[in-house]
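In structure tokens, the next block holds one chain alone, the form predicted alone.
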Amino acid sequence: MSTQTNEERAREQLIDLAAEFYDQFAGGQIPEMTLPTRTKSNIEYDKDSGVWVYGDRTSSRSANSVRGARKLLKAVYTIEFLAQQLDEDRSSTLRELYYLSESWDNTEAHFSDQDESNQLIEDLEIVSGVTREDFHMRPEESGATLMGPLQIREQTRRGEREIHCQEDVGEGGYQIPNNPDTIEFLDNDIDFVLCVETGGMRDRLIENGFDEQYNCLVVHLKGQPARATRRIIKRLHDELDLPVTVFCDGDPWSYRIYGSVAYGSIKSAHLSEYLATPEAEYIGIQPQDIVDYDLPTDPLADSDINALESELTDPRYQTDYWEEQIELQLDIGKKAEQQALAARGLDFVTETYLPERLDSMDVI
């Protein structure tokens, strides 16, 4: 008996969802789609999987109002488009979907902006239990990269190819594909994974040879990490049993970057088991580092203060470590970038800061 592919399952789930709307119509019911409420008050810790998932609160997309009916109409048109795309073995980007809707024959089905089409794809993921990658939907390229002693085999349209992520790439590293599950890990000499927020710091580490000296795989997050980046980080941890560390700026927005790697994000909590690496540890910049190293800083803006206070009420950050660090930052009223370590010299980060932090965390 043949095994159903991810794409075949995705198409089947989409058609089943459309059939459910039809059956509701035929049965004299007002069609609706029920989804978990996507707020931080509706996420809870799943002890079995070790990740944050949606709780029991739900909201409905119902055709009992004009606004709700439009949402379901757009869902039906999108389902038809995705099913056809899978039939033809084609793919498209989230941005293209937004523009494609302009060609649909019913103007009420057109999306008003890309946020609306993005959210609908997330809704369809939740109710179908299928990821957008299996719908053949791609984000715009994130440009996130790997650099380190890892040999992989990847699938391309021209067949398989093997790549060593130090020896076979330039200074820019190996660019993570949209669907990293197509990558096979062949061999590695990695001792730990270091995820880095900014391009400037990533380049500093590579120029200083940090990846070679410490057998480290440097993952450039490129700001808020894309799903593909979070997925490959999780695979590196789960399949290769590698410690994962995250190195970001010292501000509330960067703590959320760490949080999306370790805890999962609120809007994709339905995929936490697929994307989140709860064992990932935060290296810095910590508020304590600002004090200990007397780093150059900027004052906290009102938006920073509000974000920090919000994190204190976020269940994902309610640990002794994060409460202590966030309260310290509110007390000193300062934030600092990774590059502030350069005030101690260009080699300080690779010769002193990271080795000392990694040693204190028992990573090296």
Given for the second form:
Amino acid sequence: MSTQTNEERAREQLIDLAAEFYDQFAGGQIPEMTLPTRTKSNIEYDKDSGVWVYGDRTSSRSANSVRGARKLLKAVYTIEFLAQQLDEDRSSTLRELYYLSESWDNTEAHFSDQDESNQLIEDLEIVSGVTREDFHMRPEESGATLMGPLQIREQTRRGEREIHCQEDVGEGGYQIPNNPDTIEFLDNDIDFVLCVETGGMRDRLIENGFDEQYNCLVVHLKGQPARATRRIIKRLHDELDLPVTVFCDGDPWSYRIYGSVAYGSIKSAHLSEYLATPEAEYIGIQPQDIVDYDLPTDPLADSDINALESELTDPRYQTDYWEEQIELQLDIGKKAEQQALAARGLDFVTETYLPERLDSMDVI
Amino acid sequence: MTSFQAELGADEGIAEELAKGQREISIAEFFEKNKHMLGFDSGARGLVTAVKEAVDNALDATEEAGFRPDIYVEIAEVGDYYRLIIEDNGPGITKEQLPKVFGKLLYGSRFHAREQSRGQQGIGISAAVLYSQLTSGKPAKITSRTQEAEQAEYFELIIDTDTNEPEIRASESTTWDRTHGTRIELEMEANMRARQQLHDYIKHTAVVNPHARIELREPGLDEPLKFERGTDQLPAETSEIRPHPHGVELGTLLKMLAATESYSISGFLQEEFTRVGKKTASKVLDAFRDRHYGREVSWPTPSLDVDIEAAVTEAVSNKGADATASFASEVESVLASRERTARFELREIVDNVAESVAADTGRTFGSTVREKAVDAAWGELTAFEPDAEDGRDHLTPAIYTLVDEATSTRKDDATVQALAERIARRLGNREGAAFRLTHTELEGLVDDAADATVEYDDVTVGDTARENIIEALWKVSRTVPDDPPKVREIADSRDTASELLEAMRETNILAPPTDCLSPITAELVEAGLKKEYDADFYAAATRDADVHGGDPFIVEAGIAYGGELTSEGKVDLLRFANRVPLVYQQGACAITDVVKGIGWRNYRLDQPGGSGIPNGPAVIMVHVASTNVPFTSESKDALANIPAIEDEIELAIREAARELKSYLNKQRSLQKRQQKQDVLSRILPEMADKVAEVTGRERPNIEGAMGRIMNNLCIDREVDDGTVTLSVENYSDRSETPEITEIVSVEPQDLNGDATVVDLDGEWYVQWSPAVSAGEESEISYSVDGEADFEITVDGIEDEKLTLNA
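With the form predicted alone done, generate the form predicted in complex with the partner chain in the same format.
Below: every chain and molecule of the assembly, starting with the one above.
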């Protein structure tokens, strides 16, 4: 499947969507667009792919109301813009789309904020079945990086580049491009993938030479991972058959980071098959670790408790492991950061904690 | 030291001295000094009041004679004075009456009548005459012509303030262009500072008297202000009613008692009052007897320590053993079968038994014997010998049962017993054996007994317990059959009359009839508002009659909203009493208080702070009609705060306001709908253009989608090769019947469908009103030769709900 056909297909899908509105008008019907409801209560586990996808509940954007009509008007303007962009083989960022709408002659079609334009792009992805990368829409660079024994070839706008992600890069590592499908994996010496939430911990691992010592590819998630980061993790797992592990803080927000790597996020559940790596395993910090290693902690804030309780009702976390851990955390009422491990010395994480955890998870 | 007394005594005749300065004050003199009481406190106000009094009189006179009022008011400057002329087309006033009507205070036909009318006391117009005479020194000039008269009579008159009698200065026969009516001309010191109030008064009068034509000329107007009739229908004639028993006071009652020709109270009540028939009269009489004579406490027949038969036998002598025995045993058996008996009932029983025994045995029981038998049986029934050894006491157990039932279960037995004993003792010690007490006496007795119990037994007997005991005793007491005193006796005794009055007030009596009232009716209230206010919405409500103090009253309310009414500031409040506008003292009026107290936000009017007079483009009018409107003062500017009337005012206003609310709600929803339609009819065509552009096709027709979105009725025309098709699609959720008229420039042929064609001078009217149910479509078609113009109009549906594409 070449990029050319991808673009053609994307363009076709968009025009079809506009044609659907046209037919609705012509048939005296109220134009509308039906989408799966994007809430926690409407995602379900897909046994075949092992990821979480949207359920059967739908909501519609209909021209029946002033709000709905405005949304659809914006959708049509966006469709026109995307089709044109694909025609000209250009690309733009989500933020650019938001500002671009200001140039449209119709003030009714202007986006009121970027959330609105982002959401509209997601809507179009879902309805057309085309990813936004194929629309040539990209997010701002998330700045997530790779570091480890991996040789790749990247198709850049300025030609092909062959890069070794340990030898050809500086201490910062290799920056994941917006569309990781332009990368080809050439060679590797990786035993497992280690995804790290925070920059501080990632730097500690590199400084201590963990990637070299254990032949591990360190992926810096930079908080909630961008789509490109999740996509490359998925490809590393699928194409190179590598075990994937996730190393985060010990709080409810970090469990959600793991969740979006492993199960897919609620907002992009339509892309779960393409982004989620259900085999990814959670290293820590686990609530159990807080107890076992007697880590320095902060008390849970009210928002933390709410988040934990909300996770207990989230179908993605309804496993024995997560229920046990979350209930334990609610019980002890404490949370800990990755850096809390430094309380046992700077090398504790690389010499004791990670080897012990990875060993117990049968990764090394 | 010289005493003051002595000095007084010395100068004998100081009282006589003072008496020289004491003399009668004529009513006219009194009002001369108290002009403000009648609304003549200033020159500005005096003018308005004079107009008001004259116009009120004119309206009363014309209506009463069955004429549609045609009233002319003119104010002109004459040197330092103002001349006021009021003309009406009433029946005129006879030569004999005229001077008194205008020249004597407190002379009128209204004061003694219980009937709705504008004027009541007969003060108004003569006060205006008096005011004019006091300020300008000029006499009032009056012209009047009765219907039959060939000529009009002209008078100049002044009021002699010493005697309150008219004094005629000039009188002659004259000609007048009106065939009947009255004209009064007054000159007075005045000014036009109250022009607004004057205009308001005239305008508001026109609102509540849509059957009247009124014309006003005054120096500030370039053209006369004319208020034409809104209806030819005169207000319903009212009839006078007799006073209602709930509405009289003691003085009035005494006067009526003295004047009546009735002999008995029952006759008096039925004759002199409204709503009193035989039944009601007897109810009043019972209540009166209870007050005048008191009731007799009835007692149960004791089962132990009693031998009525023996007592009666002993009391009867010389009637033979058989007759005596059967008499005595019969009395006992009747008593034994009764639950309770009062003394007068026992008397009746003895009388009956005596009659029947006499019939059986031939022995006559005379009144002395019967009296003795009653005493003997009563002595057994109510035996009470507390001081004797082993004395009997039948009273205490009977009272005990009552007290026990009447008080709460928490009262301990000893307290109940003590109370019962004390009450019984007090009853037993009363003079006479009949136990006859009025309610007041009973209260005193029970209170006394209770107080004693509290004092000696150190327990509490609360107010509720006392009341319950009193009521229980009152319930077992019987109204006595004594004949009530005759009218003469009552008329002579203030106390007895007061008892009668209380009895009248206490008895439930039907509300007075309402044919003495003439409400404007909701329909004409609306018509009146429509006539004088150019608004978008009108509502009116007339309440059923209610009574206050024996005087029936009816409240009506009307609301006008929107249109040309000014939306700045507070709404206009129009107050009326017996069809007379109230112009002054809005703040002191009960109507204003009620309007302020209503939460107008609930009715979709702006009301800062949630109370007070609301804001917005509205007029609220309230009319109170009564045989006796309770004003706060004689100048009749403000209604007094009478709760019964206030309640009705509130209900009337709320009734009209509810209509306003649903109108405004509908307006708002149509407005929202319009806004939605405005926005969508901007967005959707653009969206359609865009999809056409993106897909590279023709612009789609979006009317159907629009109609569906707005739940509208869509009317479309298609012209195809000389065939015209009109279709109606109903996208709303209820069925619609639009009235479609289309004017075609050539003759339509082959009309297909349920429509009619009318030829009107070379234009053809196609009329079609299909009933289209929700979601359905209806169609007609016809053919035209060559070019044709169409002009379509659609009625029977709000513009906001119509998508017209034809």
